[in-house]
Amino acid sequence: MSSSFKQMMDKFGLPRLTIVLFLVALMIVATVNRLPTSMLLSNSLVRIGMNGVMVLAMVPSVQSGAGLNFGLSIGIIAGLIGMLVVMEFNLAGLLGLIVALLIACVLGAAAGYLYGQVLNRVRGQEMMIGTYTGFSIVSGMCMFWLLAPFRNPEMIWVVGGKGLRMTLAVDDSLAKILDNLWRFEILGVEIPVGLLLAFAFACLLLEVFFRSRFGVSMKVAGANPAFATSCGVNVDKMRVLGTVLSTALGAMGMVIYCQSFGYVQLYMAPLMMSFPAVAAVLIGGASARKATVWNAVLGTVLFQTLLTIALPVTRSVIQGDISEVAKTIISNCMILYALTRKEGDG
């Protein structure tokens, strides 16, 4: 019994066990300080659902051998464009969300194809080149946001009559569509069923893809390019396919994020959004060469739950509002751990 328990602990990993114990300690402190634990758990579930697909986007990129997708900002931009088009034409409800997802998917796949071609030419430096490619695209799109031909008065600057505002409120007909879909409450904890089902559905589709012929070929190409080539697998095409899937998932993940967050943030807001996604999948047990859907799910749960619970607990222990400082410290420390973790470490 002790042997099987030790094997289970070794598989789960000491860092993840430490984070779980830390979460338990935070919940105990929250209970002692009479914080609304049901609200903290409800917010944690929402954050898991709204960020999960963007973390999931890391998996096909790693599996194909292209490394962690630090250029996820490219897909995020595609998702923002999908939301803006829907808001421009005042499409409402579930229809508007589906149209935004379709536009984001198409634009993300097209951008991912071009991005994948770039990564094939910088083999071995994908993560560094991806980071600066994402930074460049976000900066370049600042000019597009000012010149884009959008005419909806709720989206453009009042002075001058053109150029998109920095932060746009998602219309009531688009906000929290998935969050409120089949939502129910249990013991005071609100369960956003639609949002969590969307994340679960994306995980299921990706897992089914990895069991298909193309998915197996992609995994072989990422794990052993020489063996894959000898088997007749085009490694470069598999790397591009992985990047296309990653960027498209990032685009659709951004649409889900925006409808849950209630705002569309433009200009430099997407600049660093790839880093928490990278950190989450690594904390879930992935590495720069190996990642699974389970790593994405576990990492999202640990990362987002810790961020959600730690801030109010810290505020209750230290009198005064230091939420932004605490959020920066916690986020950056977790990202630092994730990015400096050696492959094979727990």
The other form holds:
Amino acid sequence: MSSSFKQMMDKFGLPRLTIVLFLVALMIVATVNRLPTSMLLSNSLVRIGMNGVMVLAMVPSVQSGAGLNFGLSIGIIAGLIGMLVVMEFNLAGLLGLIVALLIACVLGAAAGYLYGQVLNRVRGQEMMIGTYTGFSIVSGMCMFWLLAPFRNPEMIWVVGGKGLRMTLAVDDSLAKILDNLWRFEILGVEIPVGLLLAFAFACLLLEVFFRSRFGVSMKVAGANPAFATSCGVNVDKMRVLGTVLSTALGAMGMVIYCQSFGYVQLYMAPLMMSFPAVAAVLIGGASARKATVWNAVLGTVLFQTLLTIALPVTRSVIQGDISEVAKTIISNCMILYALTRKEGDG
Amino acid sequence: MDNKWVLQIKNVSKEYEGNSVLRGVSLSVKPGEIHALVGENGAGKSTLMNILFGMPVIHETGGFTGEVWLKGKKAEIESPKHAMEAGIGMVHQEFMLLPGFSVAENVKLNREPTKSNWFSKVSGRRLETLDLHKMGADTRRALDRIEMDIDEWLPLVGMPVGHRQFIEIAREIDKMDLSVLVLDEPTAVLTETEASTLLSVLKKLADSGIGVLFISHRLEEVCEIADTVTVLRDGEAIATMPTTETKLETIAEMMVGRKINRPKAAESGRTTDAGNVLEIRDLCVEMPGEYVNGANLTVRRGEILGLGGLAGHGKLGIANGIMGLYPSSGTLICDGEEIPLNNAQAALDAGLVFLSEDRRGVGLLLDESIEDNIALATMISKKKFLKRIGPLPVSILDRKSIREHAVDMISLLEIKCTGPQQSVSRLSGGNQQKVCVAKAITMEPRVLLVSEPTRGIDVGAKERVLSMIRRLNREKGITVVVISSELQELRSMCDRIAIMYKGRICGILDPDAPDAEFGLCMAGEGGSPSV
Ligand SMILES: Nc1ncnc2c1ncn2[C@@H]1O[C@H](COP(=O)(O)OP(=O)(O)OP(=O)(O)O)[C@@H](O)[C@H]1O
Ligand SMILES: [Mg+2]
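How about the form predicted together with its partner chain, since we already have the form predicted on its own?
Below, the chain from earlier opens the complete complex, with every other chain and molecule after it.
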């Protein structure tokens, strides 16, 4: 009995246990300080649903052996373009969302294919090259945002009449469309059912994929290329497909993020967006060589709850707004910790 | 009393996750003594050696109890570095070499000879230049001592396992202040001639006063060169005795606790004339260290064909080339149909299945469970072990049938494990080999190519694996090509034996041909060059 409990704890891992205990402590402090806990919980749920798919995007890239996808910004940009097209044509409601997701998926897959080819040439250094590729594409796209043929006056700079604005508000007919779908309230906590269902559906699809013959081949190619080759698996192709899947998921994740956030941020905004996603999956117990859907789900829940709850609580204890700084510090520390620790522990 | 023993292991016990794998083991080695350690797969031999060498696995899993004494003093060995400084050299069961580096760099790793230069005079030894010349020369000397004529600057990547074994040994004997040399199954991948070279090197080392502790499943060589033998069974040292006072059969019985039937040679040497199942013409394979240069060979339907030869002459290259694992050229015809080379899928589709000699590199997914290792290759290449999700046109892994199959295999091959979900990295070397065998059988091959099938498997299990291969051949009509460095093994089960020399088939012999003929063939002379 006690040994099986110990085994369960071992499986869950010390870092995650620490975070859970920390969260519990924070909740207690929050209640004691009379912070609106139900609102904190509602916010956490929204942020989990909003970021979940982007975290999930890390899974195929790690499984196929290409490491953590630090170049996720490529997919994010594809997602932004999907949003922009829908906004340009004033497509509203669920239809708008679906069109945005489709465009994001196609563009993301295409970009992921090219990116995957690049990664196959730089074996063993995927994560470093990915970071730089991501950075340079974000910078390169700044030009595109200025020159892109978008005409909707809501979207372009008022002065000069050309080039997309820095931050675009998503039209009310599209914003929070998933959040509000089947939404209900219980004990003061708002449950964004549609948003969470979308995340759950993505998890389910990916989980099924990784149990199919194709998904298992991809996993095997990542785990031991020589083994995979001897089973007739084309390892290079699997790595490209892993990257395609990851980038397409990143793109669709971004569409979900934007509709929930209510704004589309362009120019340098996507620059660092891959880092919180990487951090989340690592918190969930993944490593650069192994990541599961479960890691992504657990990581998203822990990371986003931590961010949502920790900040108001610290703010109630020490004055001042440290949210952005804290987020950066937490995610970078997590990445450093996870990449330097030895395989297997943690 | 001081110099009576170079090494004493006193009452050592070790547990892995609550399973006790060593129980109060004691053992002593005199200077100049060759001490053999034998025991079944999973008896705890490698674990004992890992303790002696301070391997991290031991400390990460809770350490051990008991004491290790070196030259009469109690030693606290916390890391391999400590062990090396204390004069212990170790050749591991699984290779510990850096594939990206050259032979010399591997031999001299962490002990590189250096020259002082301008910088180092200022800031100390760490910045001295590598003395490449001395590095090469030292390595050459170590390689010469084990009679190995391989270029010391060749990169290690892709080198055949047989060569790697010798390089590991070269690395250990290059250490000047060696007092105990520990070898975990050093001869498992070597042919008899190579093994006897190695054994004579060990004898010489022992004569110079070094204590040698070695593990082997080849009991013949244990009886031949060891002075003392210790038998380990289920984690307990059940006997220690001088080899002069015992017989091979007694040792084998003590190991497994029952009588062993040695494989009978009676069934080998059949002639079949059911046509050819495989024709290999002008096959060239670029497998580093095992090049094949225009080999011609036909395999008859339903036979067991042996493929022998010294390491480096291409016996491994043939199978690896056919299976599309290394770049190759030539013609391969299976049942009258030409199969494209350099295409693993095509070879698998034609029903060829390969059990690789490189079990950790190619054969296993180390972090995965036993059941997955057995089933996944078949699932991927033969689309088995899949089931539909309800009415949807999507198939996913059928965990239940994978589990059942693994349980069958575990009992069939007597794989010693805690269950089908145990990770294969936690298995002993011989049990990992059994998992590889299970994986190959699961593929239901038409032609089974097995490379070193009994590498690291104990006497009892060896008989089981060989008789299983024989049964597959007899009952299911599977044609088998056995590639082995153990001539004795080939002769006991094959119908014909092809011997390779310098990348070609030098001759095909009858299993009962006299030893001299095999010897000549392996040296590139004699034999009938017919195919
Ligand atoms: N890292 C590990 N974690 C858990 N159990 C282990 C680990 N390594 C070995 N074992 C277990 O310890 C036992 C002894 O293993 P060991 O490797 O010492 O066997 P061995 O005598 O060297 O066998 P072989 O002849 O097959 O090499 C085995 O039952 C094995 O499953
Ligand atoms: Mg062993």
